[in-house]
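For reference, the chain that follows is the form predicted in complex with its partner chain, supplied as structure tokens.
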Amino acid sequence: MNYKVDPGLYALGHPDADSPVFISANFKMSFDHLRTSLNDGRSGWILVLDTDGINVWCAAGKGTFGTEELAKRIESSGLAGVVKHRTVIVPQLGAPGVSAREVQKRSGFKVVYGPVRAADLPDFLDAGMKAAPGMRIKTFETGERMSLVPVEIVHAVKNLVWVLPFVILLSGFSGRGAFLSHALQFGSVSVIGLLTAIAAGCVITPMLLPWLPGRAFSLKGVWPGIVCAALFLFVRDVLWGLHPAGALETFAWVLVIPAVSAYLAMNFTGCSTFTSLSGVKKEMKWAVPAQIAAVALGAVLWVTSIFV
């Protein structure tokens, strides 16, 4: 699928030489957010930068939404001949890539940083291009967090697929009797155990993020992992009529589910809007070895529980 918009100058409504100029990225969603938020009968110019189809914030971090591209695009679009004023409104989240002073020096256009959310643009414009305090802050509300859940699940399940053949194959050796029926029964229950871990790390953790104890995401992910492990072990016997999990298998799940959940929660740092690279590196220093150790030990216990 193609989510790119052609870079260049676009007219919104019936703009003239005095209409404001808005800068956007050539990611379709960025462009559409901007258009819809100005849909209340306003006119203006939209100058779309070439960011390789990446949204404003990420592209600003990469530098593709940046001083260089903005100055060049102002020139190549002939903006100076289209409008009389010399001001462009850049989304605030583009600021990591844009030096306002440098852009003015190179293009003659003054950069005014608009609000974080395009939806606040009408109020921003009506206030004479002044941002109310709340407009400058990037939030991370429950709805914003939950919108990221589907893609997180897809990523996690893609990784899980690699483990499936081993789990099902080894499950065939559990208990005496037909290999295939064990592989299917014990195997599918075990796969559900792993899916429980994904639910803990990719759904419950993002949902409850502000209220989970701890600051490190790995730690936040451990709590839903423990609850889900307990739930899984409880439901396992009741629902599938398996013989109760022995001590080895119980320990295995108590290690693996929270560890996988912690790993997935840790990866949610990239989706969040309040983590720093220094912080993530600090967290990973202790979290990654702990996660690897727990999963490795859990795997050994699980395999052992099958063969003893």
Partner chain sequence: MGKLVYLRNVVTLQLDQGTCCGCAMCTAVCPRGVFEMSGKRARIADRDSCIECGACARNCPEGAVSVQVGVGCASAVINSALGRTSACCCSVDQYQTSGKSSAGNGGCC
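For comparison with the form predicted in complex with its partner chain, would you give the structure of this protein in the form predicted alone?
What comes next is one chain alone, with no partners or other molecules.
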């Protein structure tokens, strides 16, 4: 999660003064995807910008993959003395942060925007650095959305680990009988409830994203959360043979699971093709306070249900 490439100029294969120059971020996955796409025997130069380990698209939005950094890196790397031509190939997703006109004015190098996907670079180069229509389109299909799921689950589970000891400890006070048996029995059920919330926000939401009602991602995440909360309570009461959840515990899960799901769903705004920074900020102003309030109230109801 913190794997950076040192900024600077790198040789790919056996480049010479006429070889193309590709611009990349110092996020290692971006760097490796670029190298892999050109592993058909091609040679070139890769100029890596310092984006603080952030990928091209996100860094362009935040300004670290930008005009200033590109112009400075061209100068500091001595690129003008390495190649005869004066052209650099910038990923299309880096365009929001790079002004081609300003870069040429400051460095003398012309910016050519490459395709969206690094995998299309060979065809792009063979066509004389001309992009076919499909190379300019960034899709967000089911497979692409689901490829993000493992990272989101890891982040969510890491945060869950901090909560687990308190959940299991408090569960020991549920009902009558041995503290340890209640902690294990009801604690495990509560952990499954929280994992259900993670599954709703990190798995089901991106899978069904285009078909979920609402424009805001937080709203889209609420619907899987509601369904998963109902399913969890049904399984808890009917299939596991536990005593039925009381009103307080029921309301607790109805609040917590959709709220957590909605919060986790918002993580996908940064990688979608149809959100904007201003829109995300606007959504967070009302969505995050509502999510915090729902989780806080749900936690109070859950704890209260244990002791009443």
